[in-house]
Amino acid sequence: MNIWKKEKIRVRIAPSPTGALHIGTARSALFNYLFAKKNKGSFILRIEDTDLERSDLKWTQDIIDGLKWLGIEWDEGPDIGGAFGPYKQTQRIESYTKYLEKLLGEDKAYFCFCSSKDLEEKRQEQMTRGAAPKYDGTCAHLSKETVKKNISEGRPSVIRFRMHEKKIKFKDLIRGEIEFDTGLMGDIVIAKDTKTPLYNFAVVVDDYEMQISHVIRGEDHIANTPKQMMLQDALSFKPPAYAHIPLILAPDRSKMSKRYGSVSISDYKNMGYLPEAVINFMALLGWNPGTEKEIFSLSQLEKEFSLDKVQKAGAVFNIQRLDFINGYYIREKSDKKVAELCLPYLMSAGLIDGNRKIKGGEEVSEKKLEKIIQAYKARLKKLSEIVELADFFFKEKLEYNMNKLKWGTMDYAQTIESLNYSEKILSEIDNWEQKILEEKLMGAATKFNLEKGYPEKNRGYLLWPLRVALSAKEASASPFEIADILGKEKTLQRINDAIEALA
């Protein structure tokens, strides 16, 4: 890859701010930055916001807040400036209309008056005729005196690219050479007027003004290029190189949409994914590392990301596996970190208040959030599970589905029975620590099933009812955890409220 040291590297990302940032934007930004860093190139962010009547300013803002919360930081920006700004599309109008304008002098675009109901049913005409569907010219050699009258009568218009019929060939960095015939192509449409353009010439425009050296995005973009690279020679612009990227499929290999789950980066911000997370998955979103290799950092990523490395097909996202990386990045926090990025969620669940205060009054100390974090970390794949996983440390009363407090073959009385044992025996533990809980619990549980006449290693006769009667739950941490972190008195008062649900 030294061919792209002869020249200054530089990239970009242009999102419209229509949406939230979709994580197919995303995972381009993350493309383009590691390209830049690798090869010591600049990464800018320019804004798509032509489109007045989509775009929104709190879009812009959650497309910079999404990316920063990413750690992809650019070097060029509507935030901070740069040597080729502005980069808003509508404070470049001005560009747009002297390129617009040239384009109309040298007669290599014209203003188009043919109405969307004509068009559409000579598109429908040429369709049943089997013919490849494109403007037909009408418009294309008006006089001057016709063009001019049309427009001072206010005539709807548009203006049009003259797409001369040729063979377009360029060398994809992804998929190698490509090749498109331009006649199937038609007159494309460039500007609704000359202060309003539309994507194709803009993008032109943008590029060769920021002095892009290379364009890195979807490959839905493929059909775009050919246009690009028409007016790109029209205006003597030299083409920056191609690299389109494989799109995030859905697991039908469908365009990944929200029917298969969240598509925008604040959806998995507030779930509970972490960023470093989210970036590792989306690298590994068509980016083959060569090896087994699944964990990345974003300083690694830098190090080893290249384009070589990029497939072509689609790239299937697979939850699973973000839920994966985003657990083996919680395991590896602290205790106390993991517990102060869980806080949130407890208090939107309204477990706690903001003086870390639950319903009835109690104040959840530091130390004892840090020990229900450590009973449940290794279980979170996602920062919000610990609202459904632990919420009953949080609960003044529990309330118990007394089918769950039973183990096996026991019945109502049998189950009392136990709560009953554990009770006695917790009642006399004055050292309330969990490794002397546990000791105590695992040695009665024995004892217990001798003299029940339960089978004698299945301590689940005196350790399944206690943990149910401490958490309301089937799954959770063991009751040596649980007892431990909510202390004596709660577990004692937790036991006789499902002695007295049971009886």
Given for the second form:
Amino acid sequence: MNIWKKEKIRVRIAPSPTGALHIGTARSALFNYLFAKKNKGSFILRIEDTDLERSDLKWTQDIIDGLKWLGIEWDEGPDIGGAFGPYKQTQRIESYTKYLEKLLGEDKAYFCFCSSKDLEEKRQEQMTRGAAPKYDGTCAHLSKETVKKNISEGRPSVIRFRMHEKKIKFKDLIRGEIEFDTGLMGDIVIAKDTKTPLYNFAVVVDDYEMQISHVIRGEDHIANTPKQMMLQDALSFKPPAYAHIPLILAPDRSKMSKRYGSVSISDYKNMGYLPEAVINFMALLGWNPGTEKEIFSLSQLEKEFSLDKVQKAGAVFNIQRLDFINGYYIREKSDKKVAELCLPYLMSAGLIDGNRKIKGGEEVSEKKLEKIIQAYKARLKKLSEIVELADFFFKEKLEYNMNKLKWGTMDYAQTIESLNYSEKILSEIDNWEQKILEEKLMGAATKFNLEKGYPEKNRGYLLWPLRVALSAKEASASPFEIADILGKEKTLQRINDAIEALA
Ligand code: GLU
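The structure above corresponds to the form predicted on its own; please give the structure of the form predicted together with glutamic acid next.
And the full complex, kicking off with our chain again.
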């Protein structure tokens, strides 16, 4: 009988609530989540909130809300509990104290009383000598009595871990064999006191106690891994497997930062990116499916994702790609759904109020809104763009730029003539439907050119001034679509307004 039992896959993300959910953290969450799904494991959310000064509950909430918005679900976490809780570090202090005391008791860690001023001076001196700066061991061998005395006198101290000189080797699941020389590190500070652990220590205890099998995290943590492995060794903890995923880089290959674009998930949400697009985009930030395929739903990713297709090289953030993917998902949705999603943007731009009324009091029906979306869906790269593209549907009166109304060589008088011509044609149409409007206006455009001696095939002489009269924009949907949505009365009104502006 085979008694070998496969270890259960348990992965986690451990964000610090010191800011809004960062795209890098969200991508780590996604990769961990996908790895767990693919391997029928568990995905855990743990909040690393031991930095009391910088942590804030509002950021914990932002992280939770952001992940939920993306559709990334966790099996255990601070909001839902689980068998390995609590899932906030500030609630796990007892565990840290226990292991800190163990290390101190076994003389694997010690109290250090060096002041930051002394440390800085030593550091400078080492650097001047050309040596790698590391702790020089001043407090490494203080007698028990001295330590006791210093502590009872209330001298400020920290806890340092004895970092033996050793070559640490591990096989990173993405980067392959990695070797570090711990001799270069010096004795690291692992806690401010027995109740206040620092990151490298707390993470080791948590990953052990939560039985984390794989640590999948950003490459920026790679230098922490040997430190954590030394701590695991000192505490006789079995180390998890490690996979360091590539950094997200700005297009100039610098570290992705606010300078290049937004880094927080809530910003992308507010700009009108859809969660499924952000998920799809983030998956491709480092994971390469090995085909040309670019569109992946979360459930497809759950089946197809694998760590061995995660690249080593930095993942360049390309906003055009996100726009393209987002446009795809917008087009996939029904007009009704997109209208619903665009509504908040129209409202916050002040184009309609909570009762779907525009400034003059007219109500924009659901059907009308859907028609607007139908005319613009193909151009939308993000929902917020609806405001810029379609604002003229929600205004009583437009402001015209006289030069924009003209087409080609036309002067103002000729433009008025063209608008009058359209007005006449349109006022005679009773069956106000896009198809009929198109038929009549296309025919009229040719006739108009022949009558006025314009080049026959260039319909702009009739249709351009009309379209700008209806939209006040150089680029918009076709005049037929717009007229259909505006209705006969408003269409004729706008033509007259434009004529007035030109007169
Ligand atoms: N709190 C760390 C961070 O947010 C966690 C790193 C880790 O996954 O070990 O970067």
